[in-house]
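Quick heads-up: it's one chain on its own, the form predicted on its own, in structure tokens.
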Amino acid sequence: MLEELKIVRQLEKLFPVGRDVLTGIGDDCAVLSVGGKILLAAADQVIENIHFTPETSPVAAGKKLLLRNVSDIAAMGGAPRWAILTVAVNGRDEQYVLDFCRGVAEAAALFDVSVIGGDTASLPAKGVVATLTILGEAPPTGAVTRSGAKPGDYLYVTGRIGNSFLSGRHLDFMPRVAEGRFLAEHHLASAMLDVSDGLLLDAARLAKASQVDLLIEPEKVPLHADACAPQAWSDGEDYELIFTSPEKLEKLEDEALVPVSCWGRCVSGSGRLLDRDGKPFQSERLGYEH
């Protein structure tokens, strides 16, 4: 299995970036200064037998691909705008590809995203691999990155988590675009990312990027009725938002937004997860490692 974070650290050294790149490799999105605007760019993929099963309908698989990319834009507080799609298959007919693209289109319509191009190809072995590049606009207040948390900030998560894959919620979820935008525009989020690989693992990524330690109490995070702790803390594919804030929030002011829960606090450190007593947090598994 690839060590994703190790590879990312090497790629940061490999690829040069220009002055128009405000945030490059290592966050949910790249942040670009283009023509006086601040744009967001991200790419993600779905692979059969990893992100969906062979029994999953192509419409549902395509929908998931678009939505998980939108979630990256949400994690920066942005608004999704455009997408480029590639689909490679073996053992599937033209109708499968068209239905997959229809799923992408249905999800794109929910967020007024324009799919503006892409590519199709054949794989040498049976399966499906599809990639989507998404572009969006940062909020006027600026994109929220993973690296802005400060000692004293509170740690929050939106909504509920747990049992996403077995329940099927990983195929039909709502990216927290409105919540991310609200947090960014009201200067409430100092750092943010989405929960794709597991609550604990993604929290650790935020801590590392911000160079703080997190005193966490994951038992305070609400779970779906069919989920149980501690497995839910590392399940992944929840697509909720983890964020830090200097404010003690009971809820977001806009009643249309999902509730948020405080489950930790930032302290001086170097990227560790600590329990409430300040000792290294013990867990058999933090999340999904690529």
Second form
2 protein chains.
Amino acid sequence: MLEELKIVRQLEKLFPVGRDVLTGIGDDCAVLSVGGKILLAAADQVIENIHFTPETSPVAAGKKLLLRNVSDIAAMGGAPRWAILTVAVNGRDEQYVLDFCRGVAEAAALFDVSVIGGDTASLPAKGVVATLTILGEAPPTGAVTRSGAKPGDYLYVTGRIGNSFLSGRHLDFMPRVAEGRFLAEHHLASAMLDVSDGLLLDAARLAKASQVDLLIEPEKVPLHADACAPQAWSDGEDYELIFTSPEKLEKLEDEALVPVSCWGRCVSGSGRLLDRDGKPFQSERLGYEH
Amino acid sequence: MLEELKIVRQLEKLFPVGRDVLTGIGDDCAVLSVGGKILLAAADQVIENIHFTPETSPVAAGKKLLLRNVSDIAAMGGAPRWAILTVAVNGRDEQYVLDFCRGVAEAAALFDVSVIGGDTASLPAKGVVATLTILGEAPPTGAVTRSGAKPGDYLYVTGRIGNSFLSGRHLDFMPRVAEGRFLAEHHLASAMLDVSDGLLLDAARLAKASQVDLLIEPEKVPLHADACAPQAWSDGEDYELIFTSPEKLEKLEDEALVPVSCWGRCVSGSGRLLDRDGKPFQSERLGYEH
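Beyond the form predicted on its own, can we have the form predicted together with another copy of the chain?
Up next: the whole complex, starting with the chain shown before.
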């Protein structure tokens, strides 16, 4: 529907920000300076028939809402702390809302997130629309934005991707909080974001924000057993981390953490995806804007 | 639809909070300790055909969303600072969304609020659902909650009330930020909340949270010229401040501020509204839960 990047650019103009806002609209999180701390803030929605189906259990839908917000904090290298929840429903009973909230609470407990407030309301027609705003703390080394990639940096992605929606993984995944924090604290990530709308589309966003071109070899990215390329490169909702690093990595040093795959290199440019021959990368579709 | 108080009580049990959460679910704002600051956080929604009509201009609807959130910060005596916005639409074009956001931006500018992030999404059916999370700073004297009223305190409300929806005032009002802050900083408010769902219903919430009974004389509350009692006492969306004070006030001392009306007194009790004879206050309806 709305072209996200285009509208985000217009919104940036609409919404001037104060000096205590270190990063505003357009990254995974906004970055604020508050009382000696660096705070992160982001909001995401889950909508019935868009982000989950009428058959999805309310517990699973609530869990997804919390987890996808936590993933935005992970993408900055931060630690999630507090959440504010709104739920608007029609045609569902109170038990549905409580079960949805229980899903949020269960996922919040995994990350020591306190759900501190919110609002419930009625929708005029049957459906469920829920939003969550997450607040977190940046790592002591500073938040990792999308815009710090430099020519020469290597391009990575954590874990495996593909077929998240059909497999049900979009409802039950572990946001890469520990991995994002490890990368940030060891200065291993010059730019980072999470894969929400598709590997290629999100990589292109990093490239645009950093004003570099990316020479990519997406066939080097491991897929889940039930996923196929090239579809997997634009499926989205993988909630893995795409990051660039000045260093060549095989895996993250902490053995508890997942492997990372190098699937490209940053070169001077203006935000394009290029194939290994330096020609514009050909793809039917980059990703999916929900 | 959902009984707000009942569901809020269940949610309080679902959502345990960390020690840095000074006030959680159930007040106008959550209160957080962050670094050396006390932060306030609240979220509210506006939904087409619930909080505004299809004829309402998107600018006005956006403005209302920001203002009603600012009113929650005012109700704690705080200063609004940052906002995170989500908009989900179907059957509206990009210009509608931009106009809605312009309304948010115009209202934000009135209060020096920075809109720092958010999300846009599609709804599966025609409509508009928007939410805003507001963050603010508590006054140096501490946030004023709903629960601090003591027997002997006087009950006040700022300004005039009634007929907010039909008159259009629900779309264009000035949240009582300066008044709330003045009351907090001069220790004139022992408990406070804003009138969102109706004078009587919101007063009953203050009484329950503070565990006092309120002897009320709502006929002492001035009405707008186009409003009638007793309807005005339950109309809601007045966005005036109800507060209790240990002191007898005629008006707020600063001449720039609005008159306040004393319309009751706190006595020992358990959260009931009583008439001047101490009998349960008789009312067809206390208010409206949106």
